[in-house]
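Encoded as C-alpha cells, the following chain is the form predicted alone, with no partner shown.
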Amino acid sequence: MARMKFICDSERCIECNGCVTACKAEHDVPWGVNRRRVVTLNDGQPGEKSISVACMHCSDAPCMAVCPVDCFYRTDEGVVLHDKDVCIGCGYCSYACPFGAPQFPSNGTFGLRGKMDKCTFCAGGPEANGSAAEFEKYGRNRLAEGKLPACAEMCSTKALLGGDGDVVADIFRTRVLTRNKGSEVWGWGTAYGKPTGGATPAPAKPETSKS
C-alpha cells in the first residue's frame, strides 16, 4: 500500500503562497491557524531559498510520542491524524514537532487555547468519510475521493509534491540528476557550505621554455 509523503523542491518554490491559500480555502481553516506556510531562508540575499512546510507525517512522529491522551493515530497510508474529541489542548505536540505543524486557534492579545489543528494530508479524520462532521472538524477528505492534497495540486511550479512516497522520491531524484548536481546536492558541502577562503593555493606549474 502507498505511503503518503510530502517533498518540497526548494529550487522551484517561488514563495507565491498558493499552497497556503489553497489549504485554507479547501478546508475552511479557522482564523489564526495555517496548516501550511512558506518559509524563506536568506531573504533578499544571494542564495535565497523558499520551502513549503506543514506536517510531514513522520514515520516516527514525535507528536504521537508525547501526547498524554493518545489522540494521534496513523492510517494505513502512513498519514498522521488526530482525534479532536480526545485532544485536551495541552500543547505538548506543538513543542515536540520540529516543523511547528500542530497549532491552536488564537484570538486577542494573548491567544486562546483550544483543540489542536494541523495538516491532515487532505485525509479528513476519524468521522465517516465525506460527512458534515468530518468537514467541520478536519476539512475535506480528498484522499477518500481519490485526489491528492490541494496544496500540491495547486502549486504553480510543482515545487510541492504530495502522494506515494516512492513516486515523489523518483520525481525529485530525476530532477536532481537532470540539474547536473548528482550526489553533490547532499553531503557536507550542502549542509555546511564550501570553504570561501584561507585555503592554500595550488603551486604554480613551472613554465617551459620554447625553443
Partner chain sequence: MLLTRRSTATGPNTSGLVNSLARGVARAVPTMDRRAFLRRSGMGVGAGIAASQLTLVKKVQAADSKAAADGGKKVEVKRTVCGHCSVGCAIDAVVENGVWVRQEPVFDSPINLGAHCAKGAAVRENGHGEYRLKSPMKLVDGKYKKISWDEALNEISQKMLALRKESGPDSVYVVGSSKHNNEQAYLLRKWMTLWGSNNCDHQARICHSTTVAGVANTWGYGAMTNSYNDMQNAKAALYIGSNAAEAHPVSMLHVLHAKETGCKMIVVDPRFTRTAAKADQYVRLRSGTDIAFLFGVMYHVFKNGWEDKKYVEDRVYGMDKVRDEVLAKWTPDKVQEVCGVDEATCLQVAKTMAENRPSTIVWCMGQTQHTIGNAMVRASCLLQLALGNIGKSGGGANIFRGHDNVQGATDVGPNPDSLPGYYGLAEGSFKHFAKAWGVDFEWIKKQYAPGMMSKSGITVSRWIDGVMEKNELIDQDSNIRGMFFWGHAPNSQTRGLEMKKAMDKLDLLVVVDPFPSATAAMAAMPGQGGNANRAVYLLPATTQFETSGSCTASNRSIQWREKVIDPLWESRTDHMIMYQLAQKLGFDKELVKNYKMVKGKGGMDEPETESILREINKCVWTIGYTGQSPERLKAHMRNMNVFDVKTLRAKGGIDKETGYKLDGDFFGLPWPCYGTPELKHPGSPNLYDTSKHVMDGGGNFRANFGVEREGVSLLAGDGSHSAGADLTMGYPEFDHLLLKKLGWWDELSEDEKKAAEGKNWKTDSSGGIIRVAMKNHGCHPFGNAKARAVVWNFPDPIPQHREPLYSNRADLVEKYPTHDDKKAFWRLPTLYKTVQEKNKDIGKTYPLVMTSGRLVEFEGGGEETRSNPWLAELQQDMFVELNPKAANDRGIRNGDYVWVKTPPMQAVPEFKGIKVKALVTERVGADTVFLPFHFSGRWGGVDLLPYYPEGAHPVVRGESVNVATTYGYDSVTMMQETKTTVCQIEKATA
The other form holds:
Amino acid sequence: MARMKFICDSERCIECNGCVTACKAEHDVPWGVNRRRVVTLNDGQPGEKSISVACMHCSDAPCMAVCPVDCFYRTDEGVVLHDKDVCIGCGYCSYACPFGAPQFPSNGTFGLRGKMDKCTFCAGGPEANGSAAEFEKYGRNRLAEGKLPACAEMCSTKALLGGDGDVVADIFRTRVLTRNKGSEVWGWGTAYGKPTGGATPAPAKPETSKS
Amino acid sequence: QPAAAGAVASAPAAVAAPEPKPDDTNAQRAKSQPGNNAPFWRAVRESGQQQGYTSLPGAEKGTLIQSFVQYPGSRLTTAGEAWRQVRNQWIIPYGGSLLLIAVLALAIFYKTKGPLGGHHADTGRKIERFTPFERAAHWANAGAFVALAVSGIVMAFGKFFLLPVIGSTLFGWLTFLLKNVHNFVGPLFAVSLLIVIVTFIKDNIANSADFVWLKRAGGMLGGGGEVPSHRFNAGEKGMFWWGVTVPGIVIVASGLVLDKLVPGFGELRGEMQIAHMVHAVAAMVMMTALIGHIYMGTIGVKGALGAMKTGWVDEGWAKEHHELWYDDVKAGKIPAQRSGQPAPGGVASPVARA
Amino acid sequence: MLLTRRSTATGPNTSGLVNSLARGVARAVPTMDRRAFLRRSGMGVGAGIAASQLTLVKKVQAADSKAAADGGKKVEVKRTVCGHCSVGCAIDAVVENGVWVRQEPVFDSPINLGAHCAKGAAVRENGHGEYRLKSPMKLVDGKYKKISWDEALNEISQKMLALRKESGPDSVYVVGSSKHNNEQAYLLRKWMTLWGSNNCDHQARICHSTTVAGVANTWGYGAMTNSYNDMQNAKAALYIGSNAAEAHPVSMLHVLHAKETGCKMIVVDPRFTRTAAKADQYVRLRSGTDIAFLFGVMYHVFKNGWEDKKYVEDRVYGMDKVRDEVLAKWTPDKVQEVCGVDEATCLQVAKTMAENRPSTIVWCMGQTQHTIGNAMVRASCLLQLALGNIGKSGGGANIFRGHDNVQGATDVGPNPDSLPGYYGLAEGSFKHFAKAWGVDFEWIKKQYAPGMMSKSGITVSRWIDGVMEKNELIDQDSNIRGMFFWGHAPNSQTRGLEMKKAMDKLDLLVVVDPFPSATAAMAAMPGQGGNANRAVYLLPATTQFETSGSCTASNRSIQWREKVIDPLWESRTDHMIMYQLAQKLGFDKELVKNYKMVKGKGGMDEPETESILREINKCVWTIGYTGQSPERLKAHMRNMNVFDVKTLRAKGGIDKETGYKLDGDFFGLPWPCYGTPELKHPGSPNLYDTSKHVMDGGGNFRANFGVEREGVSLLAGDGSHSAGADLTMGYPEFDHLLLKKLGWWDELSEDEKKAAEGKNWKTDSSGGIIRVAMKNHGCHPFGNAKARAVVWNFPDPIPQHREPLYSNRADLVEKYPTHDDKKAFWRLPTLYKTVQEKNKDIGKTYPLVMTSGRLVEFEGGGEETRSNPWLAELQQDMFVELNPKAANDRGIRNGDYVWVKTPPMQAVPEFKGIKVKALVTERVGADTVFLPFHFSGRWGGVDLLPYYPEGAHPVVRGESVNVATTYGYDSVTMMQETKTTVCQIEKATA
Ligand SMILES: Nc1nc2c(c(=O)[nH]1)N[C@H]1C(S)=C(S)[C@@H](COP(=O)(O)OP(=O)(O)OC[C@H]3O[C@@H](n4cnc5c(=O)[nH]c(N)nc54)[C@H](O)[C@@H]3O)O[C@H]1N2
Ligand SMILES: Nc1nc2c(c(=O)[nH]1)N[C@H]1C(S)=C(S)[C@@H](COP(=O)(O)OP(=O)(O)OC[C@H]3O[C@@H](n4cnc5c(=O)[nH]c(N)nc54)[C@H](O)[C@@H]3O)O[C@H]1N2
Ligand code: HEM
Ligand code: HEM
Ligand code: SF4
Ligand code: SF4
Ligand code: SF4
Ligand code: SF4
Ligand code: SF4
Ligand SMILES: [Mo]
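Moving on from the form predicted alone, kindly provide the form predicted together with the partner chain as a structure.
Whole complex next, starting from this chain.
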C-alpha cells in the first residue's frame, strides 16, 4: 500500500495561498477553520522562505495517542483521519500536534470548540466514500475518486507535493539534484520519524507505515 | 577603454565569500555557503518562539512546528509530543494506578477493620455539628466534585474501561456529555470550593492536639482508643489542607485556564499543556484524598454521614470522635446550637439551653 | 434542540461571560450536523458567512432534490479560465444540475498545468455570489431601493437622451472593463461609437497604457513579446517593478523551473517582495528611479562592449544616441545619487544579463504607473535592444499584463484614442469599421458632436477632472455629466477625496457590475453640496462564468470560456445590457446587424458571442485577431494536451468534434494570428523572432514610423529578415501598391483584388494582401524595420529621469525637474511643473515615500475578491508596510492602528487620514512605505457599511489607498501616478 505524504518545497513556495483556498473551496471549510496555512520565515529579508503546512499524517501520530475518545484512525494509505461523531472537541489533539493542524470552529470558552476539523488528505472520513454525510462532515473524498489532494494538485508552483511517499520523495530528489540545493524536507523528521531536522542532503527514504 | 572596463568587471569577483559563521542569518549563509539553509531550518524549529509571518489572524498561526521543550518526565522534543509523553506515560498510568490503589486499600481496610466508631452509646442529646449553610456548602461542593471526578475519570480513563464495553458511538456521546458537564460544573465548583474553604478554615487551623493525634495516627497506633481532638481532628485537617484546599485551588486555577476563562491565558498551546498537566496531577491527588474522605464520611465512620446529612450529632458520637470539641461545647465555649434550625426530635442540648 | 435553534439568532454579538455561557450551553448539545458545524464557525468578521454557506448547501440540496425528481443527477464539466489575472489559468468547473459544485485543475493546460494561486483556486465562489448585487437598484433618499430592469433601463436611457440633447454625446462617459471578454469589450467600443463619443476607457489606462504606448512606439506592438512559458528558456531574468509571485503567481511555475536549470533571477524593487525572496540578486532602489538604474546598468553594458553590435546595427535605430547619452549622463555616481544603487551592483546586474543570454526582462506596474512611465518602459526596452534580446526565445520583454482580459480589452475594447485593433481615430478607420459593421459611415459621423470624432476622449484616470474642471478649460463642449462604471472600480483611480466630490456633482451615475458596491457605497455616502437631481442606478451584470467568450492572456494567447452556469439572481450579461440599452437609445439595429441573436437570461435576445468574434475576425487585421475563429479556439481548449509546455506548439492532434488538425498551432493562437482562419497562421509565440518563418509565427520589427529619419533608413538591415522571406532586406508595410510593384498582385484572386484595390494590409477586407505576402513570399505584412531607440514623437525621445511631482528630494527636483504644464491634453489641462514647484519642500511635512500595489489574495479594487470569504479570510485588514526604524521613530508597533496622511488631505481639514494597521516589516526600507490598493469600504476611519446596497457588501472592508494618492499623470498616456508619492504616518490613539 502506498504511504501518503506531503512535501512542501520551500525553495519553490511563493506564499500564494493557492493551496489554502483550494482546500477551502473543495471542502467548503468554514471561516476560521484553516486546514492548511502558509507561514513565511525571515519575512522581508534575504533568505525569506515560505512553507505551507497542514496535517502531516504522522506515522506515530501524537494527536491519535492523546485523544480521549480514540476517534482517530489510520487508513491503509497512512492517512490519519477521525470520526466527528465521536469527537468531543476537547482540544487535546491540537495541544499534541507539532504542526498545529487540528482546528476548531469555535474558540473554546468553557471548552466549547465544536468538533475538531483538520486536513483529511482529501480522504473524507468514516462515512461511506463519496456520501453526502461524508462530504458534509469532512469534505470531499478525492482519494476515493482516484485524485490527490486539492491543495497539492493546484499548488501554483508545484512546491507542495502530496501523494505516495515514494513518488513525492522521488520527484523532490530529482528537483534537488537539478538545482543542487534546498534538499531539506519540511517536517518529515517530526512527522514520519526519520531525522531530517534540517541538514540531510536528500530526503530520507520514506518508511512504510507500521499500522 | 577595455582595460578600464576589465578592472571594473573584476570588482565583484574580488569580494571573497565571507566565512560561514554559526549565527549567520539565512541571507548571510546564502553568500557564505550557497545552498546551505541551516539558519532557515533553525528558524523553522524556533518558529514557536519567533513566529513567522502569516496573514491569518490567531495565536500561533505563524508557528510551523511547536517549540522543543522537556517537561518533567518527557524527552526533549516538540512540546506536543512532550506533553503527550507526560500525559500518556505518567499521568494516565500512574494517576490511574493511584486511584485504583486507593480504592483497593480502603476496600481491604473496610474488610479487615470494618467501620470505625460506635463505641459510645447514643445519649439522645444532640449537638449541632454543621449549620444548614455549612451543609449546603459542603453538599454543593461535594456534588460538583463528584460530577467533575466522574466526568474527569471518563475523559482520562474511559477509553480503557468504557470504550471497549459500550462502543465508540455511545462512548463518544457519553464523553461529550460528560466533558460538557465537566467544563460547566468546573466554574461552579470553583465558587463552592471557595465557600467551603472560608467556612471551615477556622476550625482547620492546626493546634497542639493535632500533634498528639498524628503521633498516634489518630489512635490506630498505641491503642487506647481515639485520640481526643477539637472539632476536626488532624486527619480531617490534613484532608482539608492537602486534599481539598491546596489541590482544589490548583485545580480550579488550571481548570479555569483550560476552560479559557482566564483572560490572557489559554491562547497558546504551551499554556494549555502546562495547565493540563498541573490540572491532571492535582486532580489525581485530590481524587485519591477524597476517596479517603468519602470513605470516612460514608461507610468508614459510623454516624459521620448523619452529621453532614442532618447537621446534628449525638453527644456520644461527639465525645468519641471529637472529645476536645465536645468538652468546649459542654463548657459553653461553643454553643451547641449555632443556627436556628430545629434539632432532630426537638431535643436540644441542655447545655445549649443553659 | 430549542436551545440550538436559539443560538442561531444572529443578533448583535454582545460578549461577556453570561452570553458566552448561554451560547455555550446551547452548543453543548451533542449533535453535529453540517449546519451546526457551519453555524459554529460564526466568529468575528465571519459572522455572516456561516449563514451564507448555509444557503449554499441548501442550494445544492435543492438542486439534488430536483434532480431526484427528474430521475438522476446531471453532472457536466465546463472548461473556463480564471477571471483574475492575465496568466490565464484554465479551470474545469463541475456543474451539477446547474449548480457549480466543484472546480478541478486542468493539468493539460500548457499555461498553468493545473496550478492556481489563491484567487484562481477560489473562483467557484463566483458561482454562488452570496454578496453580489441581486437586482437593479436605484438610490432614493440616500438608500438603495430595488427596482425592475424595465424601470432601470427606461429611466437610464431617458436620462442619457436628455443629457445628449442638452450637452451632447460627450457629456456621458463610459468606463468599460478589462474583465469583459473580447466580444463584450469590442461591442462596448462599437456601442460608444454608435452613441457618438470617444469618451470611453478601461483599466488599461491605469495599468499598462505607458507600456502599450512606449513599446508599440519602439518596435511595433505594445504587448508582451514572449510568454510565461518561454521564460523557461531564459538564462537570466530581470524583474524590475514586477512582483510576479503575488501578481502573476502561476508564472512563477515556469520561472522557478528555469531557475532550477540555471536561470539567474534578479529583482529590482523598492520592496523586498515575495518575488525578491526567490531571486539570486535583489536590488533595492528608490521608487520612481528606474531610468537611472537601467541606464546605470547600460552604462556598464556599453562600457564593456557587451551590447550585441550586429543586432543593434541591423535592427535598431538611434542606439548610438542613447549610448552617448548614457555614458555621458549616467555615470555611477549620478546613478547612485538618483536611485541609490551603487556601481558594483549595477555592474553585476549588467554582467549577469550580458553573460547569460538570452536574458529576459519583466516589468509591470513598478514601471508603468509614473508620470514618466512611458520613458521608464522604454528604458527597459533599450536595455533589451542593446543586449539583442528582443525577438529571441528566452529573451524578450515579458511585460506581465494585468486583468484576465486587459490585453484583449486593450486590443479591441473601449479605448478613447483608437478603434478596435489600434486603428487610430482617423476617418479612414471609421470607414473601415462602418463597412465591417454594415453601418453607414455618415450616420456614425452624425452621431458624434461636430469635430469630436477624431479627438481622443478623456481618460478614466481623469474623469473626475472632466466633471470638475472649469468648462472653458476643457476641450469638449460640456463637462461630463453622466458616468457609467461598467465593470470598473472607483477606488482604483487616484485622488479619491476629489472623486467623491465629482461623483456627487453628476447627473447620472450607472454602475453595471456583479459587485458594484464600492461605487455604490461611495455614491450613497453623504457628501457636501452635490447635485440634488443626481440619479444613481446599479445594474447586476453577470460574471464571465455566466456567459461564454474569448479572453486574451498576457502572452497574447486567446482562450475560449464556456458558459459555466446560467446568470445568477437577476443578473444579465453585459452584451445583453448593451443591446437592451441600445434598443432604448435607438441604435440596436446598427449594433447587432451582423450577429446571430440567441436567447439569454429570461428568454430575452442577446447577440451570440461567437458571431461577435467572427466580426472581430473580419476587421481587426492590424494585430492579427483575424485567424482566431471560434472553432479554432474551441478546438484548442478541448485539446490542451497536445501543446508543448515550453514552446506552446501543438505536436499533432486532431480535434474529435470538428476534425480540425491542431498540428503546428501555438496554444491559443497568440496574436498576431494573421489572415483569415483558412490561412491557418499558427499564431505568434514570440514577437519579432527572425529565426522563424512568418507562417511559423516568426517576424521582425514593424515598419510603422516611416522609412527614413534625418537621412537614416528606418528599415531593417540586409539579411535581418524573418527566416525564408523572399525579401531579405528591410521593407515597408504591404499595400496594393507594393504588391503591384513587386509583381505579386496577380497572385490575388479576382475577389481579393476587388477588396484589396486601394487598400493596405490592414484595411483589405479579404485578407488577400496578407495571404500573398506571408504564405507565398514569407514576408511580414507590416514590413521589416528597425526598432526605435529614439522615439522622436514623445516628450522625451530618449528616456529622461524626472522626479515625481511629489518628491521628498528637493535636491533632485532641482536637477531632474518634471515637464512643463500641458493644455488640452486628452481634452484636459494637465499640470506638471506647477504642482512640482508648489510642493518642492513637501518632504519636510511628508517625509515618507508612499507606494502601493498588490496582494496575492485580492484583485483590483477588490470588491469581487473581498466578497469571496475564502479569500477575504486571508487578508482581513488594510495595512501599511512600515520599516521597523520608521515605526520606532513614531512609537508604532506591529498591529497598531495608524493614520496615513498625504498632501491632498490638507484641503479637507475634517478628514484625518486613512486609518490602517501597521505591518512593521523589513520588506520596505526606512524611507518607504507600501500599501495594498485592494481595499474600500472605510473612509477616514469610518465603516461605510450603512451605505451599501443591502446584502451586497464585501466581507472585508478597509481604507482605500487611492483616497490618499496624489495628482500626477504620464506625459503621453495619462497614466496616473500611483507608485511614487509622499506621506506621513502617525500612530492612531484610541
Ligand atoms: N493578486 C493580484 N494579482 C494581480 C492583480 C491584483 O489586483 N491582485 N492585478 C493584476 C493587474 S491589473 C496588474 S496590472 C498586475 C500588476 O502586477 P505588478 O505590477 O507586479 O504588481 P504591483 O504590486 O502593483 O507592483 C509591482 C511592484 O512594483 C514595485 N514598485 C513600486 N514603485 C516602483 C518603482 O518605482 N520602480 C520599481 N522598479 N518598482 C516599483 C512595488 O513595490 C511592487 O512590488 O497584477 C495583476 N495580477
Ligand atoms: N494605488 C494604486 N492604484 C491602482 C493600482 C496600484 O497599483 N496602486 N493599480 C492600477 C491597475 S494596474 C489596475 S488594472 C486597476 C484595477 O482596478 P479595477 O480594474 O478598477 O478594479 P477591479 O476591482 O478589478 O474592477 C473590476 C470590476 O469589474 C467587475 N467585474 C468582474 N467581472 C465582470 C463582468 O463580467 N462584467 C462586468 N460588468 N463587471 C465585471 C468586478 O466586480 C469589479 O468591480 O487599479 C489601478 N489602481
Ligand atoms: C476538583 C475536581 C476536578 C477533577 C477531579 C478534575 C479532573 C479532571 C480530569 C481527570 C481531567 C481529564 C484529564 C485527561 O483526560 O488527561 C480533567 C480535564 C479538565 N478539567 Fe478538570 N477536574 C476538576 C475540576 C475542574 C475544574 C474546577 C475545572 C474548571 C474550572 C476543570 C476543567 C477541566 C478542563 C477544561 C479539562 C480539559 C478537558 C476538556 O476540556 O475536555 N476541572 N479534569
Ligand atoms: C460524596 C462525597 C462526600 C461525602 C459523603 C462527604 C461526607 C462528609 C462528612 C460526613 C463530613 C463530616 C465529617 C465530620 O463530621 O467530621 C464531611 C466533612 C467535610 N467535607 Fe465532605 N464529603 C464528601 C465530599 C466532600 C468534598 C468533595 C469536599 C471538598 C472538596 C469535602 C469537604 C469537606 C470538608 C471541608 C469537611 C469538613 C471537615 C474539615 O474541614 O476537615 N467533602 N464530609
Ligand atoms: S500532523 Fe498533527 S494532526 Fe496530523 S497526524 Fe500528525 S499529530 Fe496528528
Ligand atoms: S478534539 Fe476530538 S479528536 Fe481531538 S482529541 Fe479531543 S476528542 Fe479527539
Ligand atoms: S489534503 Fe485536502 S484536506 Fe488536506 S489541506 Fe489539502 S486540500 Fe485540505
Ligand atoms: S499553493 Fe504552493 S506555492 Fe502557493 S502557498 Fe501553497 S504551497 Fe506555496
Ligand atoms: S489569478 Fe492569475 S495566476 Fe492566479 S489562478 Fe488566476 S490566472 Fe492563474
Ligand atoms: Mo492592471
